[in-house]
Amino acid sequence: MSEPRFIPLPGFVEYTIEEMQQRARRYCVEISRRRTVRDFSDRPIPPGVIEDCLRAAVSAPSGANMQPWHFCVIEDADIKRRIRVAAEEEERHFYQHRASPEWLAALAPLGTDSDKPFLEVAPCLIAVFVQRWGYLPDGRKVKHYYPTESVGLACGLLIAGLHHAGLATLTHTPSPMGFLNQILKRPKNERPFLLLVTGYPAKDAKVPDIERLPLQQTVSWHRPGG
């Protein structure tokens, strides 16, 4: 086993109380803009944009550093419709089958269904998988721990950072989403976790009319003295 090697932490930078509070405020209003939008345009994503918030998704931490993951970023229209069709298949089969009527009665209020045009319309799919296993440079294998919650927390940075610049997402989860594996040439080392749909919304584009929990139902604070 090798020794562990460390480096001064390299980039931090510490801000003054008010400048804390401000950035935090105002990455607190921006995110808080985030929608998940099913109605996009066509219209081409600038180059480089998907490129630098890639590079934010895999900066995030990961079980023993074993990154875990693989984006598949897909804007070839042919492989766009081969998806959707897949999709929508396991769709139709989910809510004509499978779906309880709770779990209908929950989707009710989002207005979804089977038909997912969006797959086809938005310039950009990024198929996120998770490794449950890798290989070292010398072929052996090797596992790969809290694959699961590494790739979750890739997700969010790359939600957050595609929101940051300027565009809109769906987190699309077909269930089962094997489809992918094939139509992608996905190893079997790799399982889907999710069909992430990023572009720009369209004109008239609209979103549900609900609301997020207030604080105080979603959050505990245990401070000093009780």
Given for the second form:
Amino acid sequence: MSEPRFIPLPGFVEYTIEEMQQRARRYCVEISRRRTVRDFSDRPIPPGVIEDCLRAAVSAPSGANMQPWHFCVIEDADIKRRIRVAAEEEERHFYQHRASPEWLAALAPLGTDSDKPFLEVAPCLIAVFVQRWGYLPDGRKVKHYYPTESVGLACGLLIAGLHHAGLATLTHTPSPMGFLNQILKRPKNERPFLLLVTGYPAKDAKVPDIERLPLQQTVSWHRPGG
Ligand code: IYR
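Moving on from the form predicted on its own, please list the structure of the form predicted together with 3-iodo-tyrosine (IYR).
Time for the whole complex; same chain goes first.
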């Protein structure tokens, strides 16, 4: 086993207390404006934006730094159409047979159905794959640790980055998503994790009238003195 090598922490920026408080508040305001969008425009995305957001995403922490992810950026109309056809077939089965009445009831406020025009309209689909194992340079298999959690973290950064850049996203998970391996020719150590639909929202985009839970319900504090 090789000795770990350490370097001085690069790039740490220290802010004043006021700056730190302002940055936290501003981030909260900006990220809280994010809404999942299902009505997309076909307007093209400016060059470099997706690539920079992906660079940010792959800076996410991952189990044993294995970086167990692969991102396919799909801008080709024919591939988008094939993904739409395959996704809608799965979704019809989901809405008609697979989803339990409870699941359908939980989805009702979102107004979703098996029609997925956004898969063709939006200029960019990012198919995210999780690698349960990888390969060493000599071809041997290597197990990945916490792959699903790691890819979830990378997707969180990606969604936040795209929002920060001024784009809308939809975290779409047609289930099952095995068709993505076939269409995108991905190997069998990769499992589709998420199809992130990306672009400008349509001019008349609407979103469901739903609320986030209040912090008191989702956060508990354990402060000195109780
Ligand atoms: N995959 C289906 C159903 C669906 C499931 C969940 I969980 C959602 O948060 C939203 C939709 C669809 O995309 O319509």
